[in-house]
Every structure is written in C-alpha cells, then in structure tokens.
Amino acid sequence: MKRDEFSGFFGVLVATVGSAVGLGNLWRFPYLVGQNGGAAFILIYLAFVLVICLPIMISEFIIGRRTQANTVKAFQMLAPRTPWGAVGIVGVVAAFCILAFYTVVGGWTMDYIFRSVIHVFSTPDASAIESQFAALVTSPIRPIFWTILFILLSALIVMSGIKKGIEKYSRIMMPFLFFMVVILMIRSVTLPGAEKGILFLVKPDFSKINTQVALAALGQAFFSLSLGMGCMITYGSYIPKRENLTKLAFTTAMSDTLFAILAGLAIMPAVFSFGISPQEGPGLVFIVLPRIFAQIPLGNIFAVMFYLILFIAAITSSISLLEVVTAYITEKLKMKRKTAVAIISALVAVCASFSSLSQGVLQHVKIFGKSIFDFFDYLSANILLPLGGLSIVLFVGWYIKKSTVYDEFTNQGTLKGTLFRAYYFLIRYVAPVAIAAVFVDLIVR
C-alpha cells in the first residue's frame, strides 16, 4: 500500500508550523521575554533560531524524507545493525512524556474557553481569579473531562491520516490562528498606556545578558521548533521528493518566530497598560490576562478569541506529536491506524489523568522528588529532547556520509546547494556543543 504524504509545499508547511506554534509561543515565550530583557532576549533567540536550530530541522527533514519511515525505522534504515535505532526510541517516548501533560493543559484552554463564554471572568479582582485557577487545577474531576474531550479531538484529526487529516485541519486551523492573533494584538496595542509595551519588546536591554539568558534564549527556540522529539522527522517522510527541505524550514521558523513575537505584541503592551510587571511568569496566561480582559470595552470576547488561540495552537502541536507514536506502532506491528490511535489515546488519557490529579488529590505522589505532571515535563524537556537533539546533530554530521547528506539537501542534485556548506558546518562543530550546553545547564539547574 502507498504510504501517505503531504500534497505540496503550503500542506507541509501549515503543518510543520502548526507543531512547531503551541502553547510554548503564546504562554512561555511572552514571560521568557519579560524576566530575560525584552528585546534584547529576541534578538538572541533570533540568531539561535537560524544559526542553530534552523539546521537541526533540516537535519529532521533529511532524515524522514531519506527514508520515508518512522523515527524508529528510519535511524535503523540508514544505520542498520547499530544502536543508532535507540535515538528514534527516545523520539517516541519523549513525545509520549509530552501528551501525557501537554494534554492537560490542553484541556486547561478548553475549560477557559468555556468560561469565557459564560462571562466568568467579569472581575479584575486577582485573588478572585487566582482561586478560580486553582479550583480547575486541583479539582478531581473537571480538568480530566476536558483532557480527554483535547485528546478524543486531537485522535480524531490523526486517525483521518495525513492528508486528509492532519493536512486538511492545518489548513483551516494555522491561517484562523494567524487572522485572531493579529487581530487581538490589534486591540493589545492600541490600549492606553500601550506604547511602553511595545518599546519593551522593540528596544533592548543588553544589560540583562548574560548566559544564563542565552541557554534560556536557545532552550526556548529548541524547544518551540519541535526539535528533538520526532515530530519533525516523522512529518519529513512524508514530504514529496521535490520540496525544498531549507526553503521548508526556514519559512517554518521564521513562521514560528512571527507568531512568538505577534503574541507578545498581543499581552505585552496589554500588560504594561494594565501596571502589571511583565515578569509574572507561567501564570501570565491563565491568571494576569483573564484580569485584564475584564477591564476592557469587549473584553468577554476578546478572551474567547484568546483562549481558543491557546487551544488551536495546542491542538496542532498534540496531532504532530500523537502521529510520532502512531507512525512507529503502526508500522512496526503492522496495525491499522484507528486501532493504533484509539489505543495510544487511551494509554495517553490514563496518564494524563494522574498528570491532573496531581495538582490536587495526588499531589503528596512524588517521582524523584516531583508530581507526576512536573516529572513527565521535566522527562521529556531537560532530558530526552536535548538527548534527541543531540544525537539527530552527531549522526547526521558525523556518522551519515556527507555524499547521502547533500543528495538529500539538493534534492538528488536538482537544487544548487549553495548552503550546504555552511549548514554542514553548523551542524557538525556549533549545533552539538551549542545542545549540550544547554543539555548540562538543564541537568545541573
């Protein structure tokens, strides 16, 4: 049977920039920027995105289109009987780790959804809200409903396969999440007081440099790319032989980046309008934002909108990573993709239900001293992703021959290949010491 592909450029690319644009765009990099110097802190993420992490994904690319294969299947193919089939493993599991929390949150932008609509957040009162958050998170029952309602929608869009699925949601999803981040920071910018937000994000403080920052600055565009953990190989094999891998790459990063910084644009200038400190942190989402949607004109809606740009951005981050485990089970045991869906989606329902609980009920349940929610996050993103990253820079740098390499970039000759040089730099010398800085800095935090 003919394995499925994308249809073409604008397939692959809505659905490449739909992994890589999650929750990490509109909740974590907005707080990075605020604690780490603002402009400056996007500068620097900047130059990482293109000098490091825009060769890891056209590494990814190569290597899913070589083989046109599973993460698993495709280190084995192009390095058969050694243990260089072990990266595509921590490829699967790390994805695995990441639903069994990201769906939580995932539900989190549901239940928000919700209660916007309803008008919940109708009082700027912090405690009020604070507490409203709270509740969700430690309720025994709530959260688990809509984790699983995120991951019956998220199963239903992968068992409709690439093309017909994963592809035809992309391109509804990515161009509406695009028009309703625009339009919202619309709104963020032109609030009163809103010019000191935008010069926070536009002019920078280099005074709160240092490599702390760095590592922050590069940890965050590994991690907001999708690198590391399948997503990005197992999308590259189903990418049509004569797509331009780096003309694929670099339009998906720089898309990933436009939306990182439209986000900012769009609760920045809101929050220094509002006197709020831009260096909240995590709860900037959830609980500072809903504040500020109760003091302005509309605002009811405008939190709808908000909350179901969390909830696009991610969704299109859980297909790409529940395809990584379907690709692998499918193929190696030979079974139909619905079965194999259904049941990856229930093993990832069990675990993200004790993911939820302990935010309550199961909070005194320790793994190495952390709740099972923080133990899975910290897993997959202090260890297995960087450990992925790295070893995707070392085999495709050092171990596969550079002849199979830039077949693969030139598209079997056909493109000139006028990078290839300096991308085959960066990816054997800069892109491993640059991971494994951030490796050791994660580990010893």
Ligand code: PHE
The other form holds:
Amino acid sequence: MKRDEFSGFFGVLVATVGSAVGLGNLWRFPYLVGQNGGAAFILIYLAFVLVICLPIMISEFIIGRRTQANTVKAFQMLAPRTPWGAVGIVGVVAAFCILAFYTVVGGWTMDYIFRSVIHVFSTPDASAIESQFAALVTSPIRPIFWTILFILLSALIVMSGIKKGIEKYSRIMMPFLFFMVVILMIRSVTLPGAEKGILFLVKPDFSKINTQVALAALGQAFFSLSLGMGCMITYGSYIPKRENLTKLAFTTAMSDTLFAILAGLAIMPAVFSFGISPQEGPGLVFIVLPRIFAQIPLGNIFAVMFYLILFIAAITSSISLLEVVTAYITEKLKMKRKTAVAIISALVAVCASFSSLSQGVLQHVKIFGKSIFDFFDYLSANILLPLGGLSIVLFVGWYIKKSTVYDEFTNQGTLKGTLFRAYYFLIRYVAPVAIAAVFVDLIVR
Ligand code: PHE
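If the one shown is the form predicted on its own, what is the structure of the form predicted together with the ligand?
Now the complete complex, all chains and molecules, led by this one.
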C-alpha cells in the first residue's frame, strides 16, 4: 500500500505551521518577552530562528523525506546497525511526555471557551479571577473531563490519516487562526494607552540582555518550532519529493515567528493599557486577560475568540505530537492506524489525568522535586528536546554522507542549492555549539 502523504506545498505548510504555532506562541512567548526586556528579546529570538533553528528544521525534513519512515526507522535506515535509532526513540518518548501536559492546558482552553460563552468573566476583580483559575486547575474532575475531550478530538483527526485528517483540518483551522489573531490585535492596539505596549515590543532595551535571556530565547525557539523530537522528521516523511524543503522550512519558521509577534501585539498593548505589569509570567493568558476582557466593550466576544484561538493553536500542535507516536507504532507493530491511535490516546489520557490531578489532590506527589505536570514539562522541553536537537545536527552534519544531504536538499540535483554551503556550515559548527550551550545552562540552573 502506498504511504499516505501531504498533497502539495500549501498542504504541508498548514500542517507544519499548525504544529509550530501553539501554546508556545500564545502563552509562553508573550510572557517571556515580558520578563526578558521586550524588543531586545525578540531580536535575539529572530536571530536564533534564522541561524540555528531554520537549519535544524531543514535537517529534520531531510531525514524524514529521505527515508519516508517514522522517526525511529528513519534513523535506523540512514545508520543501520548503530545506536542512532535511540534518537528516534527519545523523540517518541518526548512526544508522549509533551502530550501528557500539553493536553491538560488544551483542556483548560476548552473550559475557558465554555465559560466565556456563558459570560463568567464579567468581573474585573483580580482575586476573583485568580481563584476561578485555581478552582479549575485543582478540581479533580472538571479539567480531566476537558482534557479527555481534547485528546478525543485530536485522536479523531489523527485517525483519519495525513491528507484526509491532519492536512484537511489544518487547512480549515490555520487560516481562520491567523484571521482571528489579526482582529484581536487590531482591538488591542486601538485601546487607549496601547502605545506603551507597542513601544515595549519594538524598542529594544539592550541593557536587559545577558546569557540567561539569550538562552531562554533559544529554548523558546526550539519549543515553538517543534524541533528536536522528530515531529518535523515525521511530517517530513509525508512531504512529496518535488517540494523545496528550504522554502518550506523558511516559510514555516517565518509564519510561526509572525504569529508569535501578532500574539504579542494582541496581548501586550492590552496589558499596558490596563496598567498591568508585563512580567506576570505563566498566568498571563488565564488570569490577566480575563480581567481585561471583563472591562472592554464586547469583551465576552473577544474572550471567546481568544480562547478559541488558543484551542485551535493547541490542537493542531497536539495532533502533530500524536502523529509522531502513531507513525512509529503503526509501522513498527504493523498495526492499523485507528487501533494504534486509540491505544496511544488512552495511555496519554491516563498520564494527562495524573498531571492534571497533580495540580490539586496529588499535589504532594513529587518526582525529582517536581509535580507530575512540571516533571513532564521539564523533562521534555528542557532535557529531551535539546538532547534530541543536538543529536539531529550531529547526525546530519557529521554522520550522514554530505552527498546524501546535498541530494535531498536539492531534490536530486534539480534545484540550484545556492544556500547549501551556508546551511551545511551552520549545521556542522554553529548549531551544535549553540545547543550544547543551552543544554548545559538548563541542566546547571
Ligand atoms: N510548537 C508547539 C507550540 O509552540 C509545541 C510543540 C513542541 C509541538 C514540540 C510539537 C512538538 O506550542
């Protein structure tokens, strides 16, 4: 049977951008910008995306498309009888760990959509909103209900396959997502006093920059672009042979960055307009924004829009994570896609339930000093992704034959490959050193 694939450039693009644009852009990016000096952080982030992450994304596409296999088999095919396959396994484990907390946050977004529809955010009172959020995440039942529903929806999409599932739904959801975030941005930048927020995002304060900030930017770039765990390898394996991988990676990285900036412009001016500190941290979208929605005209409509955006961004990323595990299980165990997805989703639901409960009744359970939720988050984002990223650049830069890499980069010599030398230099020298630096920093901190 012919392996499923995406239908063409736009089809792949909506899927890769769908994977990249997620909670990382809407929730993590704005608060990191807020905590790390605004525009200066954004500039460093941009530089890292271009110099380090773009080459890594191209490399992941190369591994995937060359082998047309799941991430574990891809490494095994390119490096038979070596331990390189372990990099693929680590990627599958990372995908599973991310799913175990990401789907919980996905569940919260659904609860927030529901609540904005029934007009619960009608009070600007900070402590009331804060306790509403606390009540949700610590409840033993409500967040698990939403999380399981979120997993179920992701599973239904992945069960339908690549073209008829992932691509089809991304085609509908992604343009809608960009459209809505633009509307929200317009609302935000036209609030009285919004200039201060805009200025914060465009006027760099270089005195805020230090290595910690730089490393935070690199870690964020990794997470946001879905790199280092085989997601882009898996999607890469479904890219038709005629597509230009460099162009695809560039467009994906730019769309993700554009979206992050749009999200910043949708959030920061509103935050400044209401005189709230931009350094609120992780509670920004669930605690600070409801206060703002309660105070602007038609706030409930904007609230529904915002949490719908958050939900769509989260689910298109969640399906890419689920696909990494699904591709592996179906191909390894020769299992039917639907059966594999059902089993994996059930397992994810169990782990996610534990991470949800760890916010409340299981608060006292600690793994290496962290709650279950934080453990999954820390293990995947801070350890498995950088480790995976490092292995991938070493693999493509130093292990695979240069001619193989060139061949795939230029579609068997049919493309000019002008940028190949620059790409190869970045992947061989710049990226490994930079990632090793982040990794060391994250471990010692
Ligand atoms: N890129 C996604 C986001 O920004 C998260 C993600 C990471 C998805 C790794 C897949 C793989 O939310």
